[in-house]
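Here you get one chain, nothing else, as structure tokens; it is the form predicted on its own.
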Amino acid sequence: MHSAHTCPAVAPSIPSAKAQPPEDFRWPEGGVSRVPFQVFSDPAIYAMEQERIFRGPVWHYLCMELEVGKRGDIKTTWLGETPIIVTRDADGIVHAMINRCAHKGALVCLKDRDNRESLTCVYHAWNYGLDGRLKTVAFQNGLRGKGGMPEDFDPSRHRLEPLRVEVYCGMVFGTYSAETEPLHDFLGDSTRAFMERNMKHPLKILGVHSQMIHNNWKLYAENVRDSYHATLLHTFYTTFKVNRLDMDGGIVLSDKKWHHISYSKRATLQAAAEYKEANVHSAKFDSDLEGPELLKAWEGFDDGITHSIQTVFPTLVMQLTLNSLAVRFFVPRGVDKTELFWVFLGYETDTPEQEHMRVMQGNLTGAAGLVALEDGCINSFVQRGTATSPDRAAFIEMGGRVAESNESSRATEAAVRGFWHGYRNIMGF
């Protein structure tokens, strides 16, 4: 597969900084260890994010390079609220851009996926390339030498708004702003090096799926940062001993601080007194699985990981947990829904029985998962409990009030205030 990189010849336009915070909004005293409830709810505030980072300077997943692997491939995704097209094109190269019509600002593309010469909008028939630029408009000379566009009109000029692109690891990113740095660069040496790890290889799509959840965006990027609450809220991880504090395993901080890898080895797990002293109520259940096969598993590496989830700020998550590999994308829907799709991978090397397993284990954390289940609760639970109080603030210090790497112990919630400290640098709180 051809995993071609490129810019736009036209650079986007980018949109003045014009929302503003409430008047009256400071972040508290504490820094990233203090986030105010005002964040998950606030109309004023969700619209810049929608400026600041999501059309700022800021890579964004957009797709798995995939689903776009052939030419004249489209696939349409979103990025924050605008709706957003990935293609390949006629010489191999992936390009995207806003789907939004030059004319008349419609919808181009309305199926999720689809394969064609070019682009056309069903309104007025604007016909554009697959890099975006516009090939012809219907009746630009109008009809028996009347009507049609002025003499001045030049197609070169209407386009389809790109994306700047880059694909790594068989994902595309993209970003509005010409002054991002290069993905390279934004995701820094210890999240390339753990992609790699899970990513680099011949890439298979074993199904996707999507589920909305109630809750402000940020309380689902904060919960997959959040290795505290792993074994404390979810029963099956370790009533089964698939993931608990008392393996071994570590908390490593991206040099921005902003993304994160979560990492445990089911094979050290030494039971701790601390969970029967906290009367932690999934250590109570000695339960066995009616399908115990759900948890067969293989060693796919050779460093005894075998459960990892790793963010990369915004909103993109890579989990290995056993052998289920997935790419979870979250987009917001408004100020307190939040749309989560699923990319469930295997990689070609995978035997028939391998593969069999992945797709078995996607049972574990998908959207009708064991886990996903108890996330969606518990967000909707803080998005309730938080609305009605917008001038109090969360409390985050377990394991210390920075965000540093901890490979010692994951009872900290370092890698949660390193998303605050990338969203208040990015947001200017």
Given for the second form:
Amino acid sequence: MHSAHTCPAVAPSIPSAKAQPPEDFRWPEGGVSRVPFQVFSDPAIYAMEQERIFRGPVWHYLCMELEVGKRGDIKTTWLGETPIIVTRDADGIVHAMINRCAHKGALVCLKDRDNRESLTCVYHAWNYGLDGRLKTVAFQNGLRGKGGMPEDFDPSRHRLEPLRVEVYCGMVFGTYSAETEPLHDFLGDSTRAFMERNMKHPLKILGVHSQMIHNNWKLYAENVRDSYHATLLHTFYTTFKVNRLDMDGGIVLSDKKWHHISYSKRATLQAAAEYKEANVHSAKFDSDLEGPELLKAWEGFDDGITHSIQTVFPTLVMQLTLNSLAVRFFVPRGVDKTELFWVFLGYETDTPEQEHMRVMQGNLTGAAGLVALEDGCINSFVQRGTATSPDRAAFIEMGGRVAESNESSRATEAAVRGFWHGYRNIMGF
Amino acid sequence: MLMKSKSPGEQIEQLLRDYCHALDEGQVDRWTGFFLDDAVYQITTRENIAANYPLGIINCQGRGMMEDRIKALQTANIFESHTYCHVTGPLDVREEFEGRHTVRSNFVVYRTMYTGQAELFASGKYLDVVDTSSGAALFAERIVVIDSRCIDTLLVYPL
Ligand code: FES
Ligand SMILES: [Fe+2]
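Swap state to the form predicted in complex with the partner chain from the form predicted on its own:
What follows is the entire complex, opening with the chain shown before.
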């Protein structure tokens, strides 16, 4: 089930140019190596993002394909702040539409997941097919010849507003815009190749949860692209040699620089003196595990890469930390709040022992992740530190001032600059 | 004065009480002492249980893994200091087999973070297997099922 297809009937929303940046807003000199703090807390910029990014010409992760694996399956999700329904119809086609009744705008699907033959709004019982087309309107002709819809009421002109949909590597992507390029081109060659390495296998879900983080969504988008912080903030990473900057590894930016891959090879570790000199606090932790089962892993691939973080602009992350495979995606919940979803995965072909190892390695990431729990609070430290000085800017010059791939070092903020390159592009800043 | 030795029921109550009080007093290094060596400690969600997903939020098999977690939070992990307040409901001791008791209880945990306000952090149930065969009650298994799928900020201390 990895075929890509497009929802046939699409009525594209007309992009409006309503939201405007605050009048005094100017991106500082220095291009992508400076980020004005205002973008993390200004409600006008946030409103513009909803329009230009989340309702704009960008593909967005909606859910795992296996969450709508069977005919009649329904999954609710979000695109930006908008509630979305993803369905698989009787012909096996995946659809996505806004969860908003064509009558008065009520939510149509209330459950996280469901399986039904059609969608019925509980308010006045308007009924839709799984493709979002309006099928029946209760009392359309009134009762006993009285009441009902006007003569010229045409059900085919009322439907749940559809999104364009593409399914790729076990993930459902959607976009509102007719202008969005095909997903294939949006991702680009390097992104697609690495997604296929990790995700193009029969997947199964091992666990899910989410985290409410108290920061603007872009701080998390930056954070997952920030290979510089990974072994400085996350002591457990360093101590247990899961991921360190003195392993072979690199940063690959996609053609347009919007997406990235950060990878490292555990077996190539050559302890660098800089770790001692920088007084990395991991030195304080002695590295014997009482429960070594935590890090029991197997080499799943023959390219030597044991840790990877891959992003797809704007809000999708795929990780393979040892064997812990997960999709993370984040949903803006206001200018200073973001919900970060975790979907832990395995392959259908895993042996029980491999699945057990993935479950144990699930301790490494997520809300209580030993190597990564710091990310839950660190972005809120930035939010709180920057909110009162919107006219200042971040200084992002590690590894240079431009956004370029670097296959020899991850002591660089190149991928962070890549994100801002994409962001400025689409926002017109 | 005659000292009456504690019944298994009283021992179980004592264990559950001490456990909460230790965590609420920040005595996190006492935490692993409430478990048998090969005990299982898991935090998962209602949603994961309903979907039969094996992976929750924390999954420790054996006290060694629990000790690593405590050591990590004491020496490695970075987070803002905070405190818990557990409030637990009555116990339902369901089954007894060779000194092992299946126990269920509900809980809520309030957490006080940098804002200074106590806020509801988690609600759910403890599904325990408590061993009293040695004369002192210890957890053979503690499955913490939280009602919400969403954790505010992060989860460092065990629940
Ligand atoms: S709002 Fe949905 S049927 Fe009226
Ligand atoms: Fe991080």
